[in-house]
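Only one chain comes next, encoded as structure tokens, the form predicted on its own.
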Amino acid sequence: MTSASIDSPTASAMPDADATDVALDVVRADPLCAETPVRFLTAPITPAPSVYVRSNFALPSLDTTHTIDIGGAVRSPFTMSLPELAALPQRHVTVTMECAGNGRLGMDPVPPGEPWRFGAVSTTTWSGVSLRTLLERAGLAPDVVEILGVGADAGPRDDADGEVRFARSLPIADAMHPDTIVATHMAGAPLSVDHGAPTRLIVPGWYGMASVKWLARLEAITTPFTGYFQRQRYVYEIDGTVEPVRRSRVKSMITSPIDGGSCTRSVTVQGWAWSGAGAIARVELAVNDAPIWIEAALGTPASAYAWMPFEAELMLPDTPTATIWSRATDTAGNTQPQRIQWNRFGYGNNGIRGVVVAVTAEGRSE
């Protein structure tokens, strides 16, 4: 395991640290991809130096002159700078927030990426001004169908020509939500460089790659976005069809007891659950191949984008080890596959996945 730092991405791949003082676990240092570690998912608000980390390039060079452009199909284009736009009316949303590749490690076989166990999703709270207030002042044409968002951050791709932006397209009503914000601020404090400081969208309901990072252009368009990240990468590419990664899966992630930790039989379980298509309506619970799923009491999330807490008592067989398993329904009727149809890239992974304890001997039968 390795030590990181979300404030500096050299610390984040010293190793020799003590895993008590490891803030994230680094899946790759340069540019830094890095997972909550398992303890501080216990939690419903992940602690502000564990919040996960995907970058696509090295790190632009940006500072308080940064300025974002509001422009295309508009009637009255504008430049926003960083004061400006921490005069407006500031909104705080608090957010659920998955890597599209989380759990890339656990398809069969594993797709190329960025190799993601289960950490890649946090859940924060981010402050800026909502999009709509900036797309209603610049003045969208009727025509306008989608919503351009811009990094500064760039750089080379094996499969393509050039240099390459980072860029991504909100549908028109994602887009005027007056809950999709310009970000500045997480958990209270501005932004850090490696969460896009000083400007990001932060899109509630969708995977992480919407929340365009370093933001330095905003675009309306007339015709949906056909660009490298939104028709290459971050696609559903199964079979020869292409379909970009919109919103969350609804999935389920089980914190208590541990993935490979110990309990007795009589067990307290607990977790989270999540969907970007609807609230979460009912998690169930299942033990090795029973066919019997127990149903969890839900909990109160912190927000209606964050992961509903479930729990449930459950009796384990008297028997050495025991895999729990846990799966999600949402208020849309989704409900997590026993196993995915396999892509590609290894997106949208939310297929069922248990945890296997070891039964304590003092809880079993001699």
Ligand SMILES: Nc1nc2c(c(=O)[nH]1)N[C@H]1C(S)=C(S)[C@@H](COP(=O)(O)O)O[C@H]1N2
Second form
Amino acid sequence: MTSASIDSPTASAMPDADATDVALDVVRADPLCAETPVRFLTAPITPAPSVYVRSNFALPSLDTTHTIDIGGAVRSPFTMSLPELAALPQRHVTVTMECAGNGRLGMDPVPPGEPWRFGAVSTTTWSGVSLRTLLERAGLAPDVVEILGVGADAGPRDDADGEVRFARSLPIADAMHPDTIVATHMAGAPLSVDHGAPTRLIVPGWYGMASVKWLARLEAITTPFTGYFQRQRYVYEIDGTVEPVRRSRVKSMITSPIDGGSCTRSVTVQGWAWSGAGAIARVELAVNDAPIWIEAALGTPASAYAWMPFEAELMLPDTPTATIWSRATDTAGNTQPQRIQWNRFGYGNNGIRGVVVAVTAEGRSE
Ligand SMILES: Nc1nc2c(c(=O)[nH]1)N[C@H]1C(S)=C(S)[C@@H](COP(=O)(O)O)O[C@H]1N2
Ligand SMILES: [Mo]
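For comparison with the form predicted on its own, kindly provide the form predicted in complex with the ligand.
Next comes the full complex, this chain leading.
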């Protein structure tokens, strides 16, 4: 393990003394892009005001008269109002959602894009109606391959002509999964504007870009979508090849001790692991350059889509600082790589990461 790959900025790990009541670490003010501060990442369910926010364009202001159009290659297109949505059977899903750009600052060289550190990930409960219920009512044509979610937000982009609207597609199987929902609530309260009020998609297991906010239209399409956010952004672009970003890669994060903090040699290490490809099978920890991986104990996640808690007791070496690494493996057999293959826009950084701590000698006051 090289210390180069732990290049982890620790600004959020060392908040100002009076910053403890700040709910979010702002990455960009307008439109708001903000991370969950590390001190809130220890909670299994992220406090609602600290759920990360990522918006590409000026926020659309939609009110309670907002409706969703369901159309495209369907038997009976229709328009759904919010009261009609509220009258349908409600589903609740607790989901760990991560922005595909999370950890971009840990890549070398740092790719263009919002400068996310490691807090663009949160876990909360979303409530609404299964997307499937709406699609069944519309009646999909037999040749439908994807469902397109279109947001009410749009704006100019440097590398596109005219206005670009936020839109993202899902394969039929993911769209028809009962836990893919058209959500109206987060953590038991109506969605805030930042989180997509009055209604958005939630796609468990996928990076955040699939969960289209300010949902205006659902369209059944018979050829794969090729819009801006499917082919120019939220893509893994490597040596000219382009692959849309989809499910979340297996990843882990140590939340205690915190990066840049201190601890005694004998320390309880805790954190979270998650994957869009399956449950977490194993989390291992290592210290400094020792090629010895110690298996952590796994706990019980809040749901099948929520991050897995892990914990282990370690004895750190008698050195002033130590780096503690975590590495997760999912039940599909994916393990976090030492370092990801660099991609042009800096998505999907699930490379093994270490937290650097100052080691306080026991029995000695410093
Ligand atoms: N309409 C619309 N939906 C969107 C976005 C957006 O800019 N516009 N951003 C996406 C991205 S990149 C992420 S990571 C998630 C973030 O959801 P949150 O702001 O509720 O955390 O919303 C997704 N849905
Ligand atoms: Mo994102």
